[in-house]
Structure formats: C-alpha cells, structure tokens
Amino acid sequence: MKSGKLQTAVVGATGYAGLELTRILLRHPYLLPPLLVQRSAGSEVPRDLAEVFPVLSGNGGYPLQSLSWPALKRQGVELLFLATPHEVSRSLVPEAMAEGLRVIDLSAAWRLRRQEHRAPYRFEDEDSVSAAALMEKAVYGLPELHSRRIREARLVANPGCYATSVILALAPLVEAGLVDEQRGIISDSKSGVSGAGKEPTARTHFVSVADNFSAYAVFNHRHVGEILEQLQLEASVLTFTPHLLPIPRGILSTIYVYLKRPVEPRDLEATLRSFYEGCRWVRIFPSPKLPQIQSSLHTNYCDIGFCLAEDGRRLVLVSCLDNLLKGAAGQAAENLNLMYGWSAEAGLA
C-alpha cells in the first residue's frame, strides 16, 4: 500500500464521465486534488472547470491547464486518467507510458485484443509495433474478473458501460458451464443519453430523444467485441441490441439465455452469489425481485437479478448500473484503488 497522498491528473474533465471522475478524486481520502488537463489552448478554451459545469461554482475554482509532460512531472503526477475520445487516448497513452506514468484510460483505445473487434474504431497508429506491444500490456479493467492483474498493471483499459452490464450478468453462468451457447444469447440493453457523450448529435438532440425510445447500431455496436472477448464467445452466439432511453443516465440490460440443464432458482442465485463473494460493487437480487435503473443511479453498484421459467432452462437476467459511475468513472476509481492497495470503497462510498 502506498504511503502519503498520490498526485493524479485527468485529461478530459470537461466531459460527463470526466466530471464524475473529478468529483470522486476530489473526495478520495488518499489523493491530492487532481490536476485537470486539456489538450488545446487559446482564448476560446475554458480556464476553469466551473465555466463548463456551473454546478462547481463557488468552491474555490478548478483550474484547467494545458497538457505538458514536463509540467506534469514537475507537479509530481504518478497516475494519469484519460477521459478522452478513443483516438485521442490511442495517441496519448504511448507518450504517457514513455514518461513513466501509470494510466487508466476510460476510452476503448486499449480494451480489445482482436483486430476484428478494434476495426470499427479505425485506429491509425504512427508506430504499429509499439502500439501492439502496449496492447499486450493493457489490462481490461473489470475488477470482478481481473483484480489480480489490475493490481500490477501500468495501463488499465476501463470497460465500456454496456459491456460492463452484460459481462457481469453472464460471467458466473458462462464460467459454470450453464449457458447453452448453441441456443444463442440475446441482450436487449437500454441507456440514458449521457452514454453517447457530451457533444450533441442529431440522434441525441432533445427533440429526437424526448418522448421517444429507439434502437440503434443493431449488429454493429462497438461494445460487442468486449463482451465476446471477455466471455470467450463466438460472434454468432450473441445478439446485442442497444436502445436510447429518454433519460439522462442509467443502463438496464435484459438478457435472454437458455441453460444446458434444468436448475432451481436457489441454485442459480447461489452461483451468482458465490462468483461475486467479496465483490463490493455487485448486488445480487433474490428472484423474482428485479433491479431497476433508479436503484443504481448515482451509485457504483451493478445490480443483477433474474427470473427462471418453470422448465428451469429459460432464463431472463436483468442488470442495471449508472453508465457514468460503474460504467465509467466509478469503475476507474475502483481500478485506482486496486492498483494502490486501497479499500474498494475509497472515494466511492
């Protein structure tokens, strides 16, 4: 466990996940106030985070500084958070690692091992050999699955929000060999608008979202690759359909599974609870009680519940989380705590 207080920096605090991350780091008992960094400079760029998020006004100021590796080293930064677009993280991580920094990246830049899963992001690496070497060192930052490797990691790739909700629901059953993959898995997932990021688009404009509910990116959502890799599934097994809810935040995934053999609800619940024993931020609901988005909002919990048909083989799982916390900033803080040997609750409870 590290002694003394750690100096961190956040690139991308002006986004929704970046704001949540900044708030967590400011109240974290083992950290100095984080340095807030932005890549651009000039008169049009905000100088304080309160200019972007007025809710922070009146608290003494949250200055934004331009990205400079020498400046970060002079200020004693040891760990860098990237809450930046995927392509930006792809270019910044090699530089940060060369400076000796540990990195937690909230983007998808370093999550995916297989080229076919990275292809939708169209990364263009200046040095493909170095990028491939870094990819081998990156650890997928899902604490419930990879806590041992995260502790030693220099580069942690924070999972996607949809992927977190689906992987956590399915992982215990896949590991137990209960899932009948020949029958396929269907994940019907819904997210609040903040999951699309801070920059507005035609799809996320208020007029498009309000009083509406829509599916998108059917068969080609970028998070599918994460689910397949982490659960070691073939692409033909999973049908994943994301939907946009007319709410600011929150995710609910309804997952339909056939089991290889009949099981009793109590045995299924025992499988879930055993898998997540000691995992602070996963809550298992007793059947037939099911999670709801409002119960996990503004928390770092992933809530998982299920209903099992009378035949004991047709299973519906429901997984809920806050896409900006357990699906992004909160999970990044979990990874920080693992990397430095701190309590899973530090900064989060």
Second form
There are 4 protein chains.
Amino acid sequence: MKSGKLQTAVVGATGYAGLELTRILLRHPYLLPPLLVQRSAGSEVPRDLAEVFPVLSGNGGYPLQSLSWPALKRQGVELLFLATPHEVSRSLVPEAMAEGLRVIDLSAAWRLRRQEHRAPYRFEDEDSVSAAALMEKAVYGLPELHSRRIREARLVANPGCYATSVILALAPLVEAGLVDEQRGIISDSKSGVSGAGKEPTARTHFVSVADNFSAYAVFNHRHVGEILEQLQLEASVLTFTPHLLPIPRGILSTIYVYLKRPVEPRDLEATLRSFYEGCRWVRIFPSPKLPQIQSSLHTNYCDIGFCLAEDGRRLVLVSCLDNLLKGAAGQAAENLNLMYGWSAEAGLA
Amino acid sequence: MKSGKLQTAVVGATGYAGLELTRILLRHPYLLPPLLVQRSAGSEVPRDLAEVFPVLSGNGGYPLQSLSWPALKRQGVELLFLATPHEVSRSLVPEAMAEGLRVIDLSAAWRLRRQEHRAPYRFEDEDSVSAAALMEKAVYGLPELHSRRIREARLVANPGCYATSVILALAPLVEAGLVDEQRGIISDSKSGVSGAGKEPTARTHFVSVADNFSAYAVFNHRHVGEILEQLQLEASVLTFTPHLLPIPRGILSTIYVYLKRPVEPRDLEATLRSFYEGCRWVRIFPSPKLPQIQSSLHTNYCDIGFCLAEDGRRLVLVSCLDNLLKGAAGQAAENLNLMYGWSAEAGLA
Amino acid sequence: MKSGKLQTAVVGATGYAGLELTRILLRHPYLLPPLLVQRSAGSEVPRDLAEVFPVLSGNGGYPLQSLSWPALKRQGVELLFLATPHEVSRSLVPEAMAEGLRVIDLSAAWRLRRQEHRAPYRFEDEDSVSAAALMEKAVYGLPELHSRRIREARLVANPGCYATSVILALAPLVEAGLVDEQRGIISDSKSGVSGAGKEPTARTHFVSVADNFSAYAVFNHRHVGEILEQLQLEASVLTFTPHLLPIPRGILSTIYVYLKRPVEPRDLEATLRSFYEGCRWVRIFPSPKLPQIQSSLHTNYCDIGFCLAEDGRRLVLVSCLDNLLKGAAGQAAENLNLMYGWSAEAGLA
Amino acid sequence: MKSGKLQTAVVGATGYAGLELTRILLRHPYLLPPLLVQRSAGSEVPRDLAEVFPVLSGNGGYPLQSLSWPALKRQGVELLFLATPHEVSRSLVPEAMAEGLRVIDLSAAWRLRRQEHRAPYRFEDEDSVSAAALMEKAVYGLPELHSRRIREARLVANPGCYATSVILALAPLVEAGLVDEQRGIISDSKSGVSGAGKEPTARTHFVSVADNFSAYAVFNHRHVGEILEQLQLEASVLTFTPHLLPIPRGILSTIYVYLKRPVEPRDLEATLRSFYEGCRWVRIFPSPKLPQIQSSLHTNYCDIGFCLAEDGRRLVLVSCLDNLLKGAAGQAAENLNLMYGWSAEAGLA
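Moving from the form predicted alone to the form predicted together with a further copy of the same chain:
All chains and molecules follow, beginning with the one already shown.
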C-alpha cells in the first residue's frame, strides 16, 4: 500500500449503487481515492463521474478510466469492487482473480450455490468447470452470518437488497428453531425505485411510479434463491412478493411467521438482541415499536421490529434498510472492513 | 321530489370523502344539487365549500348551512349522507331517522353487529336499547354482497375502505369453500394518506410521509371487525397489517391465502368472474396480470387480480381501489342508486 | 352523422394527452365513441388501449386500428384529432385535409405563423408552397382569443400547455395597454412531468425527478414563439424559464410585469374579469388569493390570480392549469365544441 | 476544553434544523458530543432525541436535558446553538451572553439591523436599549461575506435559507456594479416543506402538498429584509416570490437580472469564480450548465449557475442549496469553524 493506504477500484461507478460506494470509499480513512473504471470507451462515454452525478461537481474531479488489467496493476490496485450487471460480473470476476485481485461483487453472479437458484439468471458459463471452482470460493457477504469466512475471502458475493432485509429478520428465529415452517413464511416486501436500476424504462418513468404502487414478480423474483439458501428453507415454505414504492430509495419488508410455541415479546426481543450482539449495523426495536423506511434511510443500518399476536405465535416482523447502503454499497464496505481487519464503522459512520 | 329530482344533503362535505361525495352528487343526473351542512357554526367556520377546496372556486358557489332538522325538512331533503367522525354519526343518525330521513352513513358507527367488534370505537351509547334497535336495521352497504337488503334500507352503513378491498377479494373464495382457514389469511394492505383524514398531525406532515413508508396498527386496526363479520371468519384466522403509502389516495391489498385443494388459474378466474357477474364496479384481471393503484385511481372500480403458485394452492390476491371513491363516496353513491332503483352508473361513469 | 352523433378519430391515443382526449370523447354527449388509430402496425404494437393504460381495463375494450384513410372514410369519420409528435402532424395533416376531414392537431406543427418561430422545429416541408398554404388556413385554437375563427376552421392548431398558461394571464393586460414592455416580462413557469411526454429518458426516470426540481431550456424553449405571436411582443421583451416539477401533471406560471401606470387591485381584477366574461374555462381569483396547481388539477380550468405591490405597478400574476386538459386535450374538446356549435361544457363538466 | 475538545449545546434539537445540526456536531472532529437542551419540561416532553427521530435509534442514546444556565456552565459549555423560534431566541440570547457563552442563533432574531426590516417579526423587546446594544454586536453569519467579523463574534445570526440562496447568487454581480437596479431584480424561489417547520398545519399536510405547487407571501416574505440589507438594495428593486415544492428539502432560486452593460458568459463566470475564490462551500457551474435541487441536496454547497441571453444583458441565475444544511445547520457549523479557527470542512465533508 502506498502511504499505508489501500488502493481500490470500482467498476460501474456510474450506477446508483456505484455512486454510493464511491462516496463511501472517498471518505474511508484507510483508503486512497478509488480508481473509477468503466468497461466501455468512446466519445459518448462520460470522462468524469461528475458529468453523471452533478452532486459531485466542483473542485477535484472524478476521472473515469477504461478497464485495463495492466493499468490497474500498475496503479497498485489490490481490491476491486464490481457494481456491474450480473452477466458482466460473471465474466470479469475470473479475470480479476487471475490477476490476483481480491473482489467484492455487488451483483448476483456469485451468490448462489445451488444450480436451481441460479437458473433465473441463465449464466452462459453455467456448465464450466472454472465457474464451478470459483463458486466454491465465493463467500456470501452478509457480515452478520459469515464474518469469519469473509475475513479470509478472495471473492465476496455481496447480498441482494431484498434478500438482506428478509434474511436478517428471519435468521435469529430460524436458528432458534422457533419458526413453524409448515404454516409457511410470507415476506411482503416493498422497495424504492433505485432498486430497479438507472435504465430508463416505461416502468421507471416518473408518471408510472408517482401516485402509484404495485406488486411484481410474484412467485418468481430472483432474490428468493438467496433467502432459501441462507436460511436453508424449502422453496414451498416461502412466499415472497416484491412491490414498487413511489420513493427513490429504501426497503421495508413485512414478514409473517407462525411460531412453533407461544413466546413473550420480551423473550423474542432477547432472542433477536442476542443473535445480533456485537453487530454494528443491525438495530432491534423494542416491540411494539416498528422501524419505518425513514429510520434507516441514508444509513447503513438494518432496522428490525416486530409485533406478536396475543396468542404469542402469530408474528409480524418489520425489517427496513436503505437498498443502496446496507442493501448494496454499505454492506460492500462492511465486507471490505472485515477483509482488512478494520473497524466495522470505517467509512460508514 | 321537486322537478322529479331528489333532494339530498351532506353533513361533513369539508372532509376528503365529503368533497368527493359532493362532486359526485353535483353531477348525478337524478339529483338536485345537494345541500351542504355543517354541524358547527360561528365566524371561524367556512361559509362556502370553495373556501376549503379551491378546486371548487368560481361561478356557482357551494354554500354551507348549519345543521337544522326543520330547515332540512323544509328544503325537501329525503336522504342524508353523513361523512362525519363515527361518534358524530352515532348521535346524528337516530335524530335523522326520527325525522323520517333515509341515511347513508360513511362512518364506522353502524357497520358492526358484534359488540366485540365495536369495542375499539367505545361508543357512548353502546348499552342503549335504541342503539341496539337501530343497529338491527342498519344494512352493511357493500352492493356486491347485500344489494337486495340495501334497496329497502333506511340506514346504510357504508363500508370502510380497507375492508372493502379485502372483503371483495376474498368473498368469492370463501363462498366457494376454497380457503384453508386453518393456515390463516394475511392481508398486507397499503393506503394513501387521505385515508388518515384531513386533520394535520405529526403523522400526516409532508416531511413525515414523503420518502417514507410504514406499517401501523398491527393486530389492532378497527377495520378488522368488518372483514371478520362479512366473511364470517374467526378472529385468529386473519392477520391484517395496514401501511401508509406516500401518495394522496389509493389502496392496494396484497392478500395471502392457502387453498384447500389445487386449482387452475383459469378456474379461479372463472370463480371470481362468476361471483361478480353483473357487478358494475368490480373488475377481474386475467392472471397473472395484476391491478395497481393507478388502475383504479379516480374511478369507482375495485380491481382484483391474482397469482397462483405452481402447486395450485398458494394464492396471492391483489385488490385495488380509490379509498375516496369505491372505498367511500363512490360506494355511497352506489348505495343511493340501489335505494332509488337507478342505474349503478348514475353519477359515477 | 350516424344516430345524430359525430364520428371522430384520434391518432396517438397511446400518449398522455391522447388518453385524456379519448376519455373526454368517450363521455361526450354528442359523439360516437372515437376510433383509435395508430400509425405503426405489427406484432409489437398494442391492439387495445387498455393494454397501455390499465385504468381502461374491463368490459368494453378500446381497439386500436392502423391508420388508413379509406377505412376512416368508410367508418364515417368527419373530424380527426392528432395527438402525435409535430413531425408526424406535419405530414398527416395535409393528407387528412385532402380527404376532407376537419382536423384538431395537438402538436406544434401548425401553430406558428412566423418562420423564425418555426425554426426550432426544423420542419422538413418548411419551404413547400403547400405547407405555407395550409399554414394560412390554420387557426390557433385558443378559444378565449379566437372563438370566431375557430368556429369556421378546418384546421385547428391546439396551443401548447405552457403557452396557454402565459398567454391567458397576459392577454387582458396587453390588450388594455397596461404592460410596460420596456421593463420586460418574465414568466417563471413550472410543469409536471407528463408535459415531457411518455418516452422513458434519463430525465424522466423517477429517481431523477423525485426530490428534485430544475430549470431547463432557458432562453430557448419552443413555446416562446407562440407567446410572442399571440401577444404581439418583441422577442427581447419576454424571458421565459420552464422548470420541471416532481409531480405528474399541472402547470403553474409566475409572471412578473411592470405596469405603465399605477392601478388598484380591484380595477385590475375588473379588467381581467371583463376580458374573460362569458369564458367558461377561465377563473379569476380575487386578489391576493392565488390559485395553485391543485386548484385546476383534473379540471379544464385556467385559474388566474395576482398580487400588486403597494406602488400599484409591480405585478405578480399566477396562472395554473392541468397541462393535459386545458393545456392539451380539454382545450381540444373546447375547440371541437366551438366547431360544431355545442356548449363549451360538453364532455368537460 | 475537556480532552482538548469543545463542549457545545443545542437548544431546539427536536426541530428539523436542530436534528441536522446535532448530526453534524456529533461527527465533528473537534467537539465533544453536544448537550441537547429543551426549554420545556414535564412528562409529555421527550427524554431522548431518538424518541423524536427514529433514525437516531439504537445503542448510544441522545438524552434531552432541561435548560438551566448553571447546569450548562457546570458541564463546561462554551458555545450555544439556538435552533429555536425567533421570539425564543430573542429572549434566550441575552441570558446566554450574560453567562459568557458564545452564541450561534439559527433564528431571525438578530439578523436585521434596520428596524423596518424587523417589523414583520414584532419583537417585544424592540424598543429596549439592551436589545439595541446586542444587535450592534451581532454578526450576520454568511461566511462568504463576513468571515473576518465572524471569527471574532460572540453572537452570530445565522442567515435565512432563502436569503442565503439569493444573496450568494447576487453578491458578486452587485459588488462588480453590473446590476441594472433600475430595471428591477426578481427572485422566483422555491423551497421544500421542511423550510415551513415541523408544526403540523393544514398547509403542511401531505395531501395539501403532494401533487401540488403554490406561491405564497408574495411581496411580504420576512427574508426580504435580509437580502436588501446584505446587498444594500432599495426595497422597490427586489421582487421576491417564494413557492412551496412537493419535496422534503432543498431550495432553488431562479433570479432575473438585467446587466448595465453586455458581458460574455466566460467573463461573468470569471467574476463569480473570482468572488468565491477560496470559499469551500460555493460551487460555480460553467454556463449554460445549471445546478438543480439534487446537485446540492444533503451537502453544504450553495451551487450557482447562469444563462445569458444573446444580448449579453438579460441574465438568469439559478442558485441551489439544501435548506437544512447551507441554509441552516451546515452554515452554523461553518460559522463555528470560523469562530475557532478550524478548517471550513470540519464536520461537513
């Protein structure tokens, strides 16, 4: 490391998650300013990130450079962030690792162990031996569940935003054996529009979203596989329904669970608190107080609250996070901090 | 009726539902312009509805008069709409009926037969004989379920907005005996802010609502009783979670049901269509197409769609309506049309 | 006319203004349901307007047919509405008129008499004799200014939305000779996003618009020419700055004028009222009460209010309208009503 | 200073600006966590700021203490921030200064030198000798204009949000003698709702603001006095029209000026850049690029851009800032940094 600070690079800084990531890395105390890399080149392509995001206007400048492995090596890059579409990550990650770089990939390319869960993505290299080998090395980057393995990882697959909100709410209950899986788990999840990406489409047009609200991808959203794998659930147990909120960012999941045996709210709260002891970025709300989108907006927190019916068995969990921070760029920074033994707060507080 | 047209009056036109109702009645082909009545008087009180709602500015004028039974009789009023808080409706309805008026009450005052369901409202006259007698006469004003009784009714209790969206989605399935009540029914419902009324509160402040989304009243929303009564469900079967959407109006309910036996989407669609045959204001969407808030906004429709899991038993229903129209004023006009034998479209198309 | 009702057709019903126009025509008492025409054909193209706008879902169906002049003649069409891009209108109008149809064109194609004002549009047929001849016949469809000529017109050029809001606010003062043009006129105008059309672009993406507000096209917006021509102003007199509001629809123009001589608010109000006497769709607000976007939203009104400084010469006018109604489809219906001698309210009240 | 860090206190942390200020002070490298003080006491009053703002939920706690001068002295407070209504600041500031505290007051209480400009506030102590003496000591806290005096100040009157946006855009042109004051200056300004404060009113109700836009306080907004004093303009020169935007935060002012002599865009840009050389928190955009609300949102920047007409004399300036940061709490932190000789970035970058 030059000057004792780490040199990183970001591919895909021109997207919503890429911008957030860049801003975090820029203020991170143990990092040099990240190199900003884009895959395409040419006259149409922006040459500075401030052209894309006016909020970055001004003095310094945030030059975008074309992707070149030799250049990145020459510039001393040790770790690469990919905030790219999953097909792109699928092809870039093997190259980056062959160059000896550690990688944190924000896409879904390397999150899923079971082939049936990767099916919705239709990866072209699905049957290759090398992809299978890489998949073995990839660590699912949810710090609250896998911190030990993330520390050693060369390739971290940063979790999906919806998946993070659902897994973190359910993991303590599943681990405690409290969930009556026979009765099914329902996650009714709602996301702001930045979750749909920056591509202008009929669906993301302001007039389509404002004054509106809609469900989509019922029974076939791609994040379901992540949730099932991480919680080790059968596919038939989980019903996951995503919805599009008329807000720029934020996710709230309302999760319905039946417990195997009656519990008291205070015991449930204790179970949650105990599971997340020492976790910097999860907050448990005292029942019946519930988090809302604004609780965690522009922060890296995942906020979790719950209400129990009088029978002590019908449970409603509410889980909130900022899809661009704890749901993407913030969690990527957490993984970075784990990989280099830094404080969980570095760059995030 | 003067000039062959009916004279109606509206108490509470200064609220959101009251305004919508007034606008419907003003363009209704079989009505004289409604008299606009307010309970309070004094110098602070608006004298014209256009002072409250600038959209009514202009030529005509919409004078507000103080409530006086003799005046209403003198002006030839035959039917009274109440768009008032439930405690107010609870005290005004007996007086109005004693005056021989037919009443359509948009509040919750006379919707609930079972005393336990009225408990959350804490009506002061709960134990009176006269209230019990009136309650016997009240008809729950959901035209799709009770049209025959509404035609004859002297007192119609117009349904709640959330309740309408949930009952209409579930009624055909419950009637067909398809719902596995043992596994529970979940309605994850979302409403625009006008559903919370016009009173300025910390909760309805623009800065609290915009860029936000939140669940509230988990396990204890007042509309639950209506749903249980109309669908004849045990309280433990239904979990109803309302949420506040950052939009002015519209309700979307995502409803989760397990069916007793596997069905095909086309058969389920046929069940829904058959149940609502001849119903002017319910639209069934062909699966897997789902309605969204914008589908029914500014219309009197309740739009219903669904997705079935591959097992043919896990069912997600989506039901949408405009809380101020099908969820309040529009449905009140439907009830009016039934009571006088007019077309279901009158004033609404 | 079949059954005594007029058969019209709409090209471009799949756009925002086209939808509003279609809904107006469908409820218009003197019209048959309009034929809905699209220029393109093929398997990708929607076959029913309900596919494009779910709010139209249900019973009837709104079939879209390909453009064919013989078919339109056979179907008895007498008047054609064009809600198409201006280049398309520029080529379709001559054809339609050659077929003997009357035309109301919602685009800018035939609004501008002076060639310098047409320059920003770069019409390909700019130099043709036939275009010049047609331009001579076109009537600028602002009913408050040109009702007599609109009645006889074969081709009505429906005004721009911004232009309508500015012209209607200023016309009475200009006519009264009150405006000190030496000191300049400033219109600071703000529009909802539907004014930018339905095409998804980076600029209309929800995340770009929400929580944002921006000026654009300073000193070079295309509507300036309309305002100058209609008010007979020198180009250097008017500064027009459009802005993009984070709302789906509505325009508010704040207009700054210095008067040649001091006036009293009541006299100014009288001037405005007198100018618009008998005009069904302009409302003058009593100063200092000002209209706001919600005043005229979902109505065909242009609402005008003002504040005068104590010196009686510095004047701030505020003018509001719904860009899809008085700013487009509603005004088109007004023009239709004039052309056939119907009430100004037909289809609009 | 304990541990070499400064102890500050904030009165009014429960308001919008107070919250932002608290968050800045908490991360400020040279400060101890600020003491959070409220004037009222009792059982209704929140005891922790996290009760008011769920975004602060969690570990630490942000206790609110009642106002007591001896307690503040005992706790080592040296500087007091007041984020209170102006009448409150008017009475607290003399007490605080008598205690030897330095004060940064975010209200309008001490901003205005000329009595006529204070008139709209109707201060009760207007005629007192002590208030006049204090007013002499107060420094208007706009760092770009008054940094030298702020450094020495015991009482800083933090500028209004609208005033900051207008003064910063105009000051370089006024100083350069470019503005043709005879022709008038117009500032058409637009603000998000947090500028109207946290009090729930009919005007800040979500349903009143969403899908709406409105002008208010035409010719009589209280911030006009600040602009006139700072720019030394005659009252008749400036027309200032504030508007309410349907967004939570952000201000954009569109400012219209006629120049005394024609200038080139590059010269004007040079004039602006030169004026703000060394100013950390003003950004000049290269014409014709304009800032928008999102440019400066959640930052402490005031962003300024402009367009010149071809004649080089008609000028449109656009100035943007976050009303809670550069328009309030951020600017307060800048003043703090000046008063203690710290970097302009401390707590803000």
